[in-house]
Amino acid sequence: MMLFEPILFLNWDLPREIIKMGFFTTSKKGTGKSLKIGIVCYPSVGGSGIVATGLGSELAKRGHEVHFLSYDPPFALDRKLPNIFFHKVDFNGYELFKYPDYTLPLAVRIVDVCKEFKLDILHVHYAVPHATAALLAKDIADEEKIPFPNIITTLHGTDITLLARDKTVMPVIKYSIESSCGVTAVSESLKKDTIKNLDTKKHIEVIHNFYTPKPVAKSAEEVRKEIGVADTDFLAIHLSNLRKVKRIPDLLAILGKVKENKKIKLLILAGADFAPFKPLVEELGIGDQIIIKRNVLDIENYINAADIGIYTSETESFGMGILETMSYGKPVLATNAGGISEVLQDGKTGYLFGVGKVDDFAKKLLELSYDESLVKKIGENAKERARSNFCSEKIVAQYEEYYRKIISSCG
């Protein structure tokens, strides 16, 4: 027997107002009662963003309602989902505040959802601020004796590789993460890292990143004709926001490299502003064969086009980019940081480079731009592990798993 339950379909313009009535099922994918979860993330393209909204989606599917808090909606979410709700957290323009305030309002406007959803759980993805957030927002509600959800606090890596490093706020971080009912780490490599610069005792959960790839909608060849890629050039693609820690010189160096061979390629989805990156480009003369494309949407149709993927960061708790680029079978170079080989097996779905290797990185990459039959194989391995180690229906049940055992020991 199926209940029917109604469900708000959100309009993204007028936060929480009613404008359709529609009506859901219970989904058999889930397991147990539906939980009531409110994700609090950042709404930009970086990896955090993109992993907390394809969770939250995928918990939506699974029949739970889904309570998004951010300054503006989530850039990769299905805004047709049933379950979804989105909340929007203003920012106050106070001249008190030499800057804009982001904790605060937040922290108020968790205690609002929470007072008027009644909500299980509360995943709040990096410490701070969101945990920091949700932390005073619980004390404000048990004041105001308001029912608050168990807070799980998700680690992604900046909060732990850079901001905890920092005495000005490290305390503060260490704090919302001890304070927290529970909290997971994207990769064993990250909860060392918590562990040793931290030095925590708090328990720390480790689940994976998944990626759940969309079905391709254009050819190969179409999408290389657009981007101007011949057939029988050899692309390379590289997907992230441009950070330092991305180290994007080095992957223009690396195309420097090779420019010789002009059927070498590469494309960069870029989610910030590739401008800075242009006098180096000009300087390495490699402006003929390189593509920038920014803040793409449907990433599947590029990566789909390509032939290779290209990362060189100096340091990656797991490697979203990296794992979108292996579930459409293409073999990936990458540096050996961080909880990158945690994901890429070296020399069977891709090959690792020490951080800054350029010339190792480019030897490889002239290498398999001669040997199609060894990036087909390379290729082919790379899908089946992302497909099998790292897929929605396997991470997700995880995070339902945990928190059910949170509610449970949390109460």
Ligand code: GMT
The other form holds:
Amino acid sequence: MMLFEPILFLNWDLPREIIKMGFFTTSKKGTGKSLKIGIVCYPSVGGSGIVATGLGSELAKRGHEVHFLSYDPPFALDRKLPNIFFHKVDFNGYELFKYPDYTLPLAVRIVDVCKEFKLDILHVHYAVPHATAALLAKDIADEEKIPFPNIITTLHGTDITLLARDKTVMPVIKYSIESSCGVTAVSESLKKDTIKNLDTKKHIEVIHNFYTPKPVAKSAEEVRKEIGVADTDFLAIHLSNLRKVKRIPDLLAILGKVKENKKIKLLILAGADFAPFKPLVEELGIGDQIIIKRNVLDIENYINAADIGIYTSETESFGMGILETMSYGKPVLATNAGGISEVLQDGKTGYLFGVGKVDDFAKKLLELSYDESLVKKIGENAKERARSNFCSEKIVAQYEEYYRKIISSCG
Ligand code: GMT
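Structure of the form predicted together with the named molecule, please, following the form predicted alone?
And the full complex, kicking off with our chain again.
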């Protein structure tokens, strides 16, 4: 590895316009010349932010120069990685506007970054507002004769499965998708929903999500001790932002149905406040079997300490939490919704149930809590599938190939 520009690690809290991170390298792991890639994403704990951050990180490790644009540094970004810049977008909070606006300052920031760094490609995660801002930025740049890269929009779900049904934003979503040079979706299921909900003929490339498992830093015994779970307990885990679509009341009801078995515990790694669900926990009488941890970064330590994963979503374009759980060799019980069946195979790497079928979930949970060898076998299958089908080597190479195709084929 060749270092050519050692850069001091800067304090992220300083109000700096641009933060250059880690160090810069000319080494190149991937194929072809290195690219300058802009990534616009949410910095938060949610799946799309994790995927965009993971993608940018892997691309940077392969020698590409990666520019993140967001209102905060991405939550899961390793600040010591090479070849990464972060460009902060400020919110527009003028009194004149009743509501703060993000799309306009984002568009302006995109123009600035394109002007200064001459990006080869701009990859935005979510049609609204990110692709919309990118398209506005392109118009401004064209007007000012600033070279502008081709735009790729990745669809993650919510703007199709939820927002596209809202007539006040649907035309903007459709326009933003159809005006992007390239569009990708994280599952076949989401591609199908997009074509149907937006009535569009736009080509959509399916590139599944990926996850790079991290080595665990704490043993399962240590973690269990920390959260008050005995080694002999059967620990189920759930990771999510607790949005309505996750059907948390179903998750709690499943625990309620098996509560006679005091050895079954549920650990929730929550990306949001759990307080609204506390009355239900009390009503179900499961307070002594449930552990909540908020905004956990080292998810690997907790998943590794669990026996099984449970996901009860109404819909899920992919299900990053499911993939993460499988990656550490844990079987998953999940609803057969959206793109989940593209990740998890029923009876082989976990079990699928109808949305809301809490009795079926509970029966299987109880059965597995007594069958260590089946849990182990299904868990091993899950790990093998996650690590071979949804690994960074495979998926990041698909994005690189797609970037090159879009750079040369559009505009
Ligand atoms: O599921 C969420 O609430 C978060 C949302 C997001 O934007 O991060 O997740 C969506 O994108 C993830 C990454 O592609 C997918 O794994 C999730 O399935 C998808 N969520 C839904 O479709 C509900």
